[in-house]
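Presented as structure tokens, the chain that follows is alone, the form predicted on its own.
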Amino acid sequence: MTATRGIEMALHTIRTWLWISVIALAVTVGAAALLLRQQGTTAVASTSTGPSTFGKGSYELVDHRGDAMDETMFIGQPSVLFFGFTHCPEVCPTTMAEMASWFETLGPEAQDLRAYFVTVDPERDTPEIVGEYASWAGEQMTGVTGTPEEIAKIAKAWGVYYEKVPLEGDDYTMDHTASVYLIDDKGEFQGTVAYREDKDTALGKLRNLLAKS
């Protein structure tokens, strides 16, 4: 009887620990699932708020005609936006030439498309200088400048990198983001055209932008 009772007690102990193990495992799995769900929700929230805030900001600039410009300049028509500077030796003249080529190829298709050249070198690029520089890219191109503080605001809104790089003497050049931004008629970011992107690919992106606006 004693041996039988001992076996029963041992089996009871084993069953008890098995149930404790099962319950502990269930709790662990449930907690992990809840944690993953919360992380997924956070990731989705971050993704959904990113595009809606990108390009948003408040700034006061001036165009090459001397007219005031602010964040509303992108509302009402599709736009392309490029940040550069008139002393740029390669990236800016290349991009401006490509943009002129896009407008010429699109012809009447691009009649509602606006283009903005915003300088990242406001110390040298006055309204007159950016106007002369932008004019050879076509009538759709508007040159934009402003105080260094206001240029910094629009650059921050669009996530644009730029930095003054000293050269010999008092001269300097500017490093800057080289992409062209595509913006719909509601002022919402729709993508970019990369530096020296294939022309047909760029035109496809522009036609898609025009179709959405």
The other form holds:
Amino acid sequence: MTATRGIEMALHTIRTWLWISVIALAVTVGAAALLLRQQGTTAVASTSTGPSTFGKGSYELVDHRGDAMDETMFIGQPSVLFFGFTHCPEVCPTTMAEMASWFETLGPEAQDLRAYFVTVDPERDTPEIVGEYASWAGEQMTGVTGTPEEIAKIAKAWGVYYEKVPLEGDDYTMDHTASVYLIDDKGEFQGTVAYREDKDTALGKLRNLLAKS
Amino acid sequence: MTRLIQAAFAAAVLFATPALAHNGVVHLGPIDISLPFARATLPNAPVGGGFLTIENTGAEADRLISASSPAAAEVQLHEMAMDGEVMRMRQLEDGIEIPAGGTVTLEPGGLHIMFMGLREPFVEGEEVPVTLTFEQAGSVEIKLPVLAVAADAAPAHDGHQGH
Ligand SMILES: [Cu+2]
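Next up, the form predicted together with its partner chain, please; the one we just looked at was the form predicted on its own.
Full complex below, order starting with the chain above.
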């Protein structure tokens, strides 16, 4: 009796999760289509009609030194921007290690380059936690966090997808966009470096960005 | 909860079959485990990944059903995948099947052992013990050498193939 109930409950849970997966997939496909269209438009807009709306938004965040940050963080120097979280098992540490190696290779060439690690898990990532985490990759790196509402605004501005995924035992992980965004000194989006992109290709893109800014 | 985990771990160690290792391969009945490694963790990162190759030389399928370690509060089996630009990660509640005569590789970008609630950061050059439990073959403790943060694979041992 109890065992049957247990199985029924388990089946119910599985069914619920299957539905959630189906809905999540549909939402993702929709978002991806939208993002692709948006990026397509961006490329056209930035070559023909100047500044685009991609990456533009208004938000109030805090950096790992406790200083207020807003959309002007991208003005005045070229930047690289990465969204992640410190409970990230693989993509974030790998990307941080790759960024550290870019900065090391570029050396003085990259002295004007700023790098931002913006958490998509602000509930767990305090300024202190993101600070130590981000600083590991080099002194260019600034860790950024904020309230969930403000993080949602900057993520939306950059078309970044992120979502909590529950794990066993009240824990959770985050799915998130893993690309690194390249931004010129006027805050204009100039392209991305894909997850695990070849180092020489990434360096080429960074040098290109630095030359333009 | 912690007590329960500790008890479960103690039990796992108690029942762990002594493993024969040579050429870096750990044998557990028909199961061969090779090329184990973990990645060093960043400051404040409370999670770490473990990777290895499992070969089933037997005639029956087996299943890696759980893992445990004194190095972490909780150890789970996970799969990550890139979906376009988005990284997705899922817990594999039913474990990982190792088909008869088949080889399954836990590697960056795919299947992995997920250490959660690390007691200490994983430091390059150190080792992380982990007890793997298979449905058929039982349990075995192995040590994962900790490599660099973005290490892709353990250095291959000469002659580890052909067992
Ligand atoms: Cu994981």
